[in-house]
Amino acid sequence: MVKAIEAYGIPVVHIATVVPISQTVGANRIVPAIAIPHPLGNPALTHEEEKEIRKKIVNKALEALQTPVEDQTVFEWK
């Protein structure tokens, strides 16, 4: 679906728990997530720590949306 949306000129960021799968399907902007059951957090952390991780991931995704890319690019948030 990522490629279909981008075909209309709309940039898409794929927040992915398994980056190689995102690369295989052709996503151009990829932000790694935490884990499959909790892509944007870690329930073992405190509420404040988890909120900080989520903020970092979402901010990196917003940055990726604004970044022109020619090839597949992985935007690390750590």
Second form
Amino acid sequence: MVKAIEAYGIPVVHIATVVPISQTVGANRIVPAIAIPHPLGNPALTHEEEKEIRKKIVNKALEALQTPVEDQTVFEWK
Amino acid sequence: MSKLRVVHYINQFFANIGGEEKADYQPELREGFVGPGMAFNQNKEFADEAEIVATVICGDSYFNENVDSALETVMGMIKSQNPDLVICGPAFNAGRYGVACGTVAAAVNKAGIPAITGMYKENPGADMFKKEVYIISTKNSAAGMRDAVKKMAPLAIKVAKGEAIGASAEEGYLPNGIRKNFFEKKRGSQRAVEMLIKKLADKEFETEYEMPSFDRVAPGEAIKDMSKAKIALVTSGGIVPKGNPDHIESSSASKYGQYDISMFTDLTAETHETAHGGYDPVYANADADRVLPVDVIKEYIEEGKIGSLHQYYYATVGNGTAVASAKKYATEIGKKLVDDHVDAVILTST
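Show the form predicted together with its partner chain, please, because up to now only the form predicted alone has appeared in this conversation.
All chains and molecules follow, beginning with the one already shown.
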């Protein structure tokens, strides 16, 4: 899906838990997520702490979208 | 002669431990066969020469989220059995299971023990590992178990005994790019003409050299000023308005949905849920922002960090959905996003 949308020239950042799958499929900008059932959350934390992590990930995704890339790039936030 | 000692690697589902709610199941070693191992032990060709002496079980999410430690534990369990051969799966079209099977089989091979696995050709684990391990090409669901075992059993025995392995088309494994020199009965020019005649007559022909498909897309240009950019959210994590109005299927989705989020600043258990099967939906149902971060994006817009969020988000279910379908949906979605002047997309996957 990432590729078919990006084929129109729109930059796409893929927030994905299993980064190797995202790389194999061919996403260009990848931000690692937390876990499969809750990629942008962590139910073990308080609501506030969880939102802080979500902000961190989205922030990294925005940074990725503003970063020129030529090859597949993983943007780590941890 | 004593039989070849085989260790079988399977996931929590095939071990009958549970579905997605048990996908965080930690590695466990059991004596003898479990679940699909029975099909191997009952296969005559296999049973004449080999026997599954132990089974290692691991939850798919646990494996993929803790690859290093999970692999270490699994390898320890496998080695403790002194196997002559390791069989992983088959994983069919289960993505995380396929990656786990490929990872384990590759590591076992590296440790000097023969290993094979099986999966559907579109399983992401197939592309990742087909050059490192023999992966029998299977159907896309467990309904193909009998057929898979029929092909995996003889190849497994050959690999374990170090016998010569035939071409991928003969043995049934996914092409791994290895070529061998041999003498054809007919010379090249004759074969080429015969192939051309078949092609012209619209008859089936088999290429002797598959062209690789470099399916890559050039990265979109970076956004210069995010505070003016219009962002759209897309997800394969199945987030839909409560009640799943379009009835998007929990697996092998036949459609995607377009949903208005302009009036939401926070997704809650009352407003949204996930239609996605194959992962434990409890966390996404309780707070869909965990998959589709609407709350944070809206906050960033308030702060002026992001220009705006596109009125609609798009969602489908990634679970077992064919690559061709995903491509079709995204091509339609992308067209709409272009028409609506969206500058960038955040796509989340579970």
